[in-house]
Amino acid sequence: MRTLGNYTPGGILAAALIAMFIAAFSAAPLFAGGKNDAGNQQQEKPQKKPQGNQQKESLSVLVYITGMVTGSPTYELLAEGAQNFAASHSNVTVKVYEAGFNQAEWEEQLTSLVASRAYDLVLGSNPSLPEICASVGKKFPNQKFIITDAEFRGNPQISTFLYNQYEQSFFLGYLAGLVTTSKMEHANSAKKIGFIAAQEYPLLDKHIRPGFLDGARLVDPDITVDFRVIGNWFDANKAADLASSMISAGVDVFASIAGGAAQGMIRVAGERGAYVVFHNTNEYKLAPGVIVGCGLMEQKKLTEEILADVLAGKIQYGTSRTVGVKEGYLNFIAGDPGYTGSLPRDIQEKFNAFMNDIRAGRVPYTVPPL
């Protein structure tokens, strides 16, 4: 267990020990799904003259969605950012491909798409995608891949951008801790918060879950987390069943990384009386008074900046860059009525002071290795 010590909002604390890996970080889109026949899958012969990082006269982008766009804020923002960039650049085309939820099919689908040689760049967002791209890239050594929300180094065809999800979970956990120890209507004395995940993977297990609990324990070291796994990203009924069981066990504040399945958790929290803090996007309007805090992942902003750098020949492949609050790619949405109208003033004041200290680097924490 990491010992974080006591935190006093607004105090001058030790400098944050964050291991940042620093490197140089549509056109009408077409949505597709299922197994598309994209042409010949024969191995591509390397060009005699390497591509390098040269400015491009045109750019064709495949946005490869490992799942479905609808219901996933991460994928919605990725697709929207790419489409916005293409709409403002006549020399850029974008195709958005929805690969579905069967992970066993992703590599075969991507291989078929890359084999068409129709795309200068494959753009995706999934922690497990770099390994798939590395395998596909062995057959097509001229293909370039950029993956957000992932970390992968040393492959000259791949560049990744890792959001500091420990940090986002850390501040959302702090808010959950304030709520569960409060006198709000649905808060109880159990000091138990809940986390529902679609599935387990290294980023979740090593950054997101620990960050959520570490943040909550800055409020009270006796807080515990009830963690449950759905098994997929779409089963809202199972998420509802899990949430109901967790409320019966004393959970009064939830977080989730569950895609569309999170709708079941939100519904049950509203019906049975519990609160939700949400990762990555503004979802206050889904359940006013239930969703009391929303983090923001600037996926659309990052996507547009990545494509601008690709077009200008500025991307460095083989590298990974970590981005968070300080760099302007993670934040908390504090101006929405869903936040200001749902929480007591004293909780808002404590949390706002905490966020200001996070931005200023006055809250000490260490990001665990992946």
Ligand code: RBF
Second form
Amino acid sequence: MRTLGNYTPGGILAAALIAMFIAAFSAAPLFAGGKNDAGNQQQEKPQKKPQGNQQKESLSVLVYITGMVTGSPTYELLAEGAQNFAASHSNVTVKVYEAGFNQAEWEEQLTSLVASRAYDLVLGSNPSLPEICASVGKKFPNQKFIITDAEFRGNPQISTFLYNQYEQSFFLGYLAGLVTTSKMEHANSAKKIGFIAAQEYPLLDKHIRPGFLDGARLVDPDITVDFRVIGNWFDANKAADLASSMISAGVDVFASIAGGAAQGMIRVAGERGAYVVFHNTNEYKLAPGVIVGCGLMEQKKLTEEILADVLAGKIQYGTSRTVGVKEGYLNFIAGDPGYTGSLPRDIQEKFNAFMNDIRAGRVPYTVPPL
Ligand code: RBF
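For comparison with the form predicted alone, would you give the structure of this protein in the form predicted in complex with riboflavin (RBF)?
Time for the whole complex; same chain goes first.
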């Protein structure tokens, strides 16, 4: 059961901002390179002695994009982070591979890439990837995989990092709640906010969607969420049609997890008069006055830290680590004119105080199990 406790915004000393910390990844003697794998492709033997906890001389990374890079913030940041790291480390090479939108082909494509034995590490960012990696990894026991935006434990070839997306949706939901109950130009009296998803999957159904509703209901328990599904990650026209019908039904603030398709929702919100809060990246400049709040996923930073730890032999496999606001990997972008120039002062003050309370752990909530 999720418990929200009895958070009361305001009245709490916002100045007591807890210093964010970045927990050091614990060292473990588990990393072993896959490049020198021996044996035949289907019957590869695992290396007997792990060679981890020691510096690697070189590193070849496959960034496996489960979709297309352009238009998908989480993938853009992953690719940029890996490429930045390679640019500043002459012993590191990075290949970015786009697997496209046909999910049925992802395992086969990954299998043939891993079979080339060209990569010490497969790096990806998708909640559905660990299971695919586990299956591919059975044939290649020396191949290592690190997946962000996912939670998977117990496989000695796989390490995962889960963003606390309940938390990001919770604070964006709180902001959406402040806007929908406000007297802003396009806010109506329906107390209805909207969420457009590309597809349903456990992280969306159990963390992202409930977090958004719980956050909004802290503002007003009568707020409802109109939830619609596009069916893919690229159809901006379908997202536009959905957004239009949602506005007709009373929605005045949107959120989405829809990759490139979200552009259609943003366009319609601008044309018909509604607001958007956006997950994961700074998109204010795309639609000033329409996009009124942006969360930030520090995926680029996490990617660079992960690769530094891989080089240093410090990655722990078989485990999953959850990172959120307190750990410094999720945040809200409050300094942008897209925020400061679009929202009334009283909303900004309430929301900034709420974010300070989240950072300081003063807002009680429980993340549901995945
Ligand atoms: N997010 C994107 O931005 N673009 C995508 O193409 C995309 N494809 C996904 C496919 C699957 C099967 C799943 C489970 C998620 C996908 N995501 C995509 C969502 C993404 O990995 C992440 O969960 C959200 O961006 C929220 O953090």
